[in-house]
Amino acid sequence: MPGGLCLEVCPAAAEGALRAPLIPGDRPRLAISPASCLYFKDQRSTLCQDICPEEAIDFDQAPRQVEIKADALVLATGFQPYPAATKERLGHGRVADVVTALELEQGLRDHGGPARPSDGRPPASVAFIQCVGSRERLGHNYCSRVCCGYALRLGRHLRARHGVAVSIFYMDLQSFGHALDDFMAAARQELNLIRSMPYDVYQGHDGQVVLEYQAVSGQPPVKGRFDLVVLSVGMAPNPDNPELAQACGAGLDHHGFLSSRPGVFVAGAATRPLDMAEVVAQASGAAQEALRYLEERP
């Protein structure tokens, strides 16, 4: 069976306890998902640890501190998804069938298709709400850059693979990447793009989620009903950045993102919101800068 002995004996493999990489290498490489692994639920199932010939699994490991001396440092601490529950009017944590895009993607990866948390049924209609935690005057007043792109891709996936009717509520659409014009043209044909931001989300009497929004400026609000509502959360800086900046002497901007100094180089979403291609390019640049710094040191 492809995937190795661990995957063969895992009693929760179907629930996503073990995950294989999206791009397979020369040999299977698996990662344990604590959310689905039975050991992390009852501390009794150790089948994968017992059978692993490389002894690569050790459930008894404890956290430990290691001191390393280095002449250069690369900080690639990433970002934190904006906590959607702080936007109470949008219903996350209050309305069962309101999820974040990350939660939707997790479900697609673990179960192969979308499902309503309330009853497990596949949704026939889904609404995305953009800019949750981004572009706010009294909050994160910057564009997170990736939200529109991932919502459009998820929406097109839901329509093409699962026959879901998808609506996307937005202020304006920002998308980056290859073949942008063709991508946006296809999205406009396949999805219902609504330039309006819902101001209230609540549970309807019929089991659907109700969104109230203004479809036409100056006109009374209307109500949209959907089986599932997905919040496109923005990228917030890592909350540990201030302490990390102080410890390493790195710069810290007014949003809370890091910047480099001689000997300390910052890469990826630790610097600002970036998409995956930008993260890879910036990581390569940070590594080259660190090597150059080491070569030029006396």
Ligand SMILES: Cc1cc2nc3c(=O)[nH]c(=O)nc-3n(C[C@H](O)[C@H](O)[C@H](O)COP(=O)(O)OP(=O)(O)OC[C@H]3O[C@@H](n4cnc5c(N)ncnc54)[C@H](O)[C@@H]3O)c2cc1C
The other form holds:
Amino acid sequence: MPGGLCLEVCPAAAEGALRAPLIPGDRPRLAISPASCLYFKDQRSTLCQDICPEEAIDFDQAPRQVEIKADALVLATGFQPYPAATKERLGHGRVADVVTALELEQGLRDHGGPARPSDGRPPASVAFIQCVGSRERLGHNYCSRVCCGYALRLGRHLRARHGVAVSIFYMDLQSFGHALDDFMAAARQELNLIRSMPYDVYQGHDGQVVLEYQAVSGQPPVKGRFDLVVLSVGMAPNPDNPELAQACGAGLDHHGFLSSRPGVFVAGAATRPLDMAEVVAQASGAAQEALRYLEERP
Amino acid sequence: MKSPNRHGVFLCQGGHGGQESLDFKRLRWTAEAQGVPVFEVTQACAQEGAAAVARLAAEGGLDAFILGACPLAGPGGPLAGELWRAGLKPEMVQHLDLCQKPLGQTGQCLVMDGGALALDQALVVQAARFQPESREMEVSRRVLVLGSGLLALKAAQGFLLGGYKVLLITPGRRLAPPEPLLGLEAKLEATALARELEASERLEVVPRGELLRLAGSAGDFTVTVLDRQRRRWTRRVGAVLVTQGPATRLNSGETGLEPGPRVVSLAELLLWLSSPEHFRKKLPAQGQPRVGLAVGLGQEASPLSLRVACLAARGLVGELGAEVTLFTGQAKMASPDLEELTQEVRGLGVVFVKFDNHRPQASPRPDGVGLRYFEEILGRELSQDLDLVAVDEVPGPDQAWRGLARVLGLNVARDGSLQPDQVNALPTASARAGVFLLGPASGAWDLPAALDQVGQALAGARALLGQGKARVEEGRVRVDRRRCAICLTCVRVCPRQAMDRRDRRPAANPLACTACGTCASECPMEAIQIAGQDDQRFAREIGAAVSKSPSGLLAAPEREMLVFACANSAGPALAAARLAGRPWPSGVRLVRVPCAGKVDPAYVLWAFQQGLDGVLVLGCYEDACHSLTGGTWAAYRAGHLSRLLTEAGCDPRRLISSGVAPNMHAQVMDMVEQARQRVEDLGANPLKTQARVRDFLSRFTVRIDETYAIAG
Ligand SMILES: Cc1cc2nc3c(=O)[nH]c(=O)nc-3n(C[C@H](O)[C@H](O)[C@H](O)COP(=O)(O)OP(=O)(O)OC[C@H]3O[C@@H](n4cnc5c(N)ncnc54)[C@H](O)[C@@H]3O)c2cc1C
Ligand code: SF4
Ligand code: SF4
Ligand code: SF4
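Now show the form predicted together with the ligand, given that the preceding structure was the form predicted alone.
Next comes the full complex, this chain leading.
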């Protein structure tokens, strides 16, 4: 385990209250995650603050205002993964073995393999539900661009490395990049791809999760049973974008994403859903614009 | 070029100072035997310990030092900050992972088995450490832009504003953008831009020009151009931007939609729509025209196709009152506002028919096209008679495009782009340093994504060319002129095309070279050495990895194996695994290489000859290689080496070559463990005992010589 006295005394370290990145050189070396830190629950545990010889942890730190003079501003505040629990119907938070793709990835990273939250056992069958929080007329009315690709990759990984039978429920498969047709052909071979969106998710009697969906219109619905259901959450604008736009003078589109204005440059997924490579391209472009703005200023 | 002369070794005693184990003593003796000053510290993983290291290093006037400690004291630990504070550079420390399992500041660290051998290896590396001197290199501030569409014009504008010169080759007669797919607005923008740019003195346009040759390398290319008057001339340019794409063909797949008067491309349909009166004459005089639009029925399409189809559908309904059906494979919606555009078009009455596992079949009709298909949602066969069908386009087999790729020294990938088939290639990167790809050339057909790339390519080219002078490190790759036979193997194998020919001799361009070492491994004359990573160093490092203990002569020796770890993939993965507390298996030594391409087959053979029982080469996956071809070379050489080892009577299973990704810290130790297990099962390398005897005798001989020397 990476070092740090705080990490050794933290009773909730296993739940991720204190995190240390495994990539050497990543900063910060240690970070408290308010989501699982006990102090943020009831202010009781201050073990880490007490033991830290450097007095680096200060739960009572008061916010202070700092004034910085700058000629240009770059906003690279990114996105938020769509909060899946708001989709009551899909069972996140209600059915134990329904997780988001982000939670699945975190599990894979931390434990090396997939596990069901209910009993910690590796699942034999997994279903992905696509477009969670994307492509909805009365909500986020856009395609998030990355979720099909990551679901297909995760699905292929689960099958190849952990022998899991994988089904993916979708509307249209978005996938981009090199050797795409080969990738899609392999995915079709290895995964059970079902063009239908489940409309109900509930706990089955046998410990499995039940998905109800319509396979062919006019016929009775199908009930699929899976050990684990993964919600492919989309890329949503940060909830504080309106205030940020107002405070900085950035543009705000009707979805809630930001856009550049003279002197204020927006970089990355704060502008719209983009994958990693596109974020890098878009952000270097924004940096370029900012540079030119500074050069051209009198 | 100089190598630092003041070295040192810091050894951390872990949580408890003063309690010296025999293992720890061995470490000290190893360093002292090499005549290197040794400093003992405690808790180098903590702020205080790290500060002590930095202070001692400053006081001792060291140029570089090794810190033997646990992974917690390594990169990411407190030492880097302390060195900065002491006015020293963090690069001066070479971290050596010496502790069996990092325990943090409360436990006593146990010295890793074989720690003394690892330190021996590290001392070799230290001695070979290379501090490059930098020099200024003159680079050209002219940029070649191929194409004259919106992307090319935007890029040219960026360069002109940045004070660069632009040479622009266009297939057209003058600087006029080709008819863009996205209709009038884009056309107007591009035309206005073309007018604005034409006035610039620093822009040189070559109408109907052709690029014949691209010689040289990043910052210093020489282009040969054929102009409209069939004259050939050359210019020096620093960077090249490719914005055009390959020619296209109809994406009909197996549908039987053959081009003809009733089956056209979407682009052509858009053109017709720009004069609806004219278009109307092509359709039946009576009744509502029935038009089909087909997208992604052959290959996977891009969002651009769907966008164009929607724009066409809007025009067809609005201008001609047509009845429109849009047939699609996977509808690619992932582009700004495309979801809304499709909804709008549906609202106009356009019917979408989506196919997952089926495809429509076309049959010609006297005055149109018949389409029969299985409607997957309804679950039954349907058919439709259409007056006209417009089909999207995908990159076609294109001789001219292949020709251009050859001139640029690039390959045409399967998606028609010129990008390397590497998952980690950034959007505008090509395999050749200094050549940037935009839009269709990089596989991005969709305009929003392509426009984003313009900024990235500008940034990349500007970082390369700066203000006409670039700082480069001198002498990283040295070609020995006396050995070189000018076979040009190095020029061919360099993945970045950094090997230039200067005065007919190969020379690496430091702006393009990544010091991957592939050329050095492949040179048949051993004429190339990478400074700080030369053959001598690796030979000594491999030699140092073999236990010199003669005990193996009598008792059954312990299995010893070597891991060659690529710094781009296996390096970070192993470091993270150690940080996570995975213990290092006994009998396994590590040799770090800049790239798997640097693992010369001779190193592997040398390792076996020295008596090592197994060799594991860990490089990048072939399609995710940071220096593009390292993984491929490793796989190829493993096959070749297997044959050689078999011939030599050594079981080829002792050599394992495997791909790994930098984030695979959860798996990489298992890979090492499995390899070790296999070597364990295979037993001792038959050469081992011989090697031990040889080594034992040679040491004995040295002793005698020394005695004579002293006596004399
Ligand atoms: C489940 C999931 C899986 C994905 N998988 C892939 C994949 O496999 N491949 C791929 O290419 N892409 C993938 N993506 C997309 C990828 O995550 C994004 O493209 C990328 O993270 C965007 O980078 P960014 O820097 O623009 O934004 P972010 O990563 O969101 O970074 C924004 C940063 O700004 C900080 N911030 C926010 N607000 C403020 C503020 N007001 N002040 C200061 N700081 C602030 C945030 O804390 C954050 O650190 C995936 C996305 C999701 C949701
Ligand atoms: S990428 Fe796929 S899952 Fe994500 S919103 Fe688009 S269609 Fe839905
Ligand atoms: S591969 Fe070696 S011998 Fe051949 S040209 Fe290059 S340096 Fe000379
Ligand atoms: S070291 Fe690598 S990048 Fe440099 S010239 Fe040799 S092969 Fe090319």
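A quick note: this is a predicted structure, and the numbers were derived from the prediction, not measured. Heads up, when I say rigid core I mean the largest set of C-alphas that superpose within 1.5 Å between the two forms. Residue numbers count along the first chain shown, from 1.
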*Just one of 254, 217, 160, 67 is at a hinge of the rigid motion between the two forms, so which is it?*
67
